[in-house]
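Okay, so here's just one chain, in structure tokens, the form predicted on its own.
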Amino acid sequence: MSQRKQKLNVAMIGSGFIARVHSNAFHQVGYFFKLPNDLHLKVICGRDRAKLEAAASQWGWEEVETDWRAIVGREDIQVIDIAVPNALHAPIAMAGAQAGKIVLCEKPLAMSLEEAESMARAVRHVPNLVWFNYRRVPAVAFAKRLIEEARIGQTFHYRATYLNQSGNDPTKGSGWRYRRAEAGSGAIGDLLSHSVDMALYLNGAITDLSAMTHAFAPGRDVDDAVILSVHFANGSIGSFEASRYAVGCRNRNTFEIHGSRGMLRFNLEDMNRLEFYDATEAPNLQAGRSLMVTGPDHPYAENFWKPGHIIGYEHTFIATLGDFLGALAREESFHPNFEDAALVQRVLDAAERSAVSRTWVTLN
């Protein structure tokens, strides 16, 4: 007779895009991974009701919501998942944490890097997640395998690009993403903070950095343009770019990475492709290689569809959901964390701070 699983009941504070992605998630993660847990999505909240019972009917959350602080501290639920604008993050996932329950947040983690480091002592005691999905990409988690294993062998360059264009559209200009009281910042916190935990989680720390921001909007008090240098602590050097301006590239995030023995390329919109180029084959040889990173012997492989047969953006949140499941009923750490997205907000933070004074900052 087999075990019966334990129930999460879980309630999610928002209703807009990123919400969807995440109810997507919770319906379809039990059927890719094998969980210890039934996921019950039990209430959804967010401040339009009438949005709100729409986005039920369609997900099948059982109940509607209008204020947040109602349901944090319910008896009946377990996980509190944080799909709102970034200012509401820190007191949600603040009451959360004191509640004792399992928090999930989105990115960027904070409004600053203070916050972000108060929201990372309060949830240590509770399993705690950050939705940077990209990092459960198959192509970005194979990078990682063959950078572990030295098959490019000492990094000399890593760059990043995050480029949209939703900047340049005129009805997207009013949205929370713009303004400083909500978002906290713009390009930085909204694409930059993926590509810096990319970079992390594939290369490392961060020493120091220089950067520059720019805003093309008129009176907007937050970036639409960020690029930074770097310097890595495995001696490599780096630049990212985000930009909501870059017209002709709907979700263009990518990395490239140069080292003695080979080198990366990855781009998300062509997201089951990883290019590899092996310097230590014969010269007569040497080609980059455009491997689909499908299967066999790939990471998920096991999880989705058959070698060849490709994935999508949202199969990065439903892995994102098995592997932190997986994790909490093994009793271990899961990664990203606060305590991850605390050090890209450290990065972040430092980015601001050399904009600002146009010099060179050193992350502590």
Contents of the next structure:
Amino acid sequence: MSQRKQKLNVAMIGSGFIARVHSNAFHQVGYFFKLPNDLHLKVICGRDRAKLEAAASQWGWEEVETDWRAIVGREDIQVIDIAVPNALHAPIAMAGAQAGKIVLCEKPLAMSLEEAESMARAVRHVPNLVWFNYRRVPAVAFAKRLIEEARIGQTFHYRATYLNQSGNDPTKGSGWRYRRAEAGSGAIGDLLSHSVDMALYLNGAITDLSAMTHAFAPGRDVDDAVILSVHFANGSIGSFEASRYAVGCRNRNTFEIHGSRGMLRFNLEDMNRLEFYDATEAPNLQAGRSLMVTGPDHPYAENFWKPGHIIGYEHTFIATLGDFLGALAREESFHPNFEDAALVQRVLDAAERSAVSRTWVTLN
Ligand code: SOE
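Return the form predicted together with alpha-L-sorbopyranose of this protein as a structure block, the form predicted on its own having already been given.
In what comes next, the whole complex appears, and the chain from above leads the way.
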């Protein structure tokens, strides 16, 4: 007799770009991962009923709701997924956790470090996740594996960029991502947060940093660009640059890591590839190898297509959700969770303080 799977009713809070990405992941995850649960796209919530109804019919949500508090109070909802402007993350996540829901939240977690830390405390008793999806790019997960196998040896340099040109587009500048009251910061929270999460994942803790920020648009109250110099606890040094004015770059999320035995290089715009330079080979053979990380024996090769049959942005969310649901069933903790995101926020907070004070800031 087949065992009945536990039903999880999901509520999506938000109906914009990222809510569509998450909706897709909820639909697709069961095709690619063996799920212990039966996911049900129960209700989508936002302010504008007409927009919600269109989103519900396009993305297969059963009901619409205009008040997130009503959702938190519902007994039949087990999962709350927060995909709204950053200022709303804390109240929804805290209320959701208090009601015993499983809480998933978009990045950056919070508007400030204090808020991030109190959110991390508030969700401790419930399963939780923050959508730092780029950890689950197979090439990034493979870079992690190669680092753990000491393939690049002792790290010397970590260099990251997250560059787009959205700030230079006059139609974008009026959105919530460009207002401090709703976003908390600009490129720092939106873009740098991803690079910092990947750096903490791949290269460990940052001990101190120096940052500069800049706003190109007159009167804008958030940063358009940020540049960071850092020391890592493992003895390596790093640089980060995030900008919304990098004209010519659409979504260039990169890292390069130089170690004593080799180098790794990744660019999201060519996300199925990871460059690996093996400095232990004979000098006359040393060169960067462009590995296509789609299997065999690559992360997620068993979940997605055959080797060489490339995957895309959406699969990183599907893999994040698949891993989360697997960990949930095994009663294991999942990363990145709210605590991991609070550590990212600690770096973002230090960057803002350093830029204002024009001094190095130590993270303790
Ligand atoms: C917009 O800048 C954005 O959608 C970010 O908010 C995402 O986190 C990033 O992954 C893609 O760009």
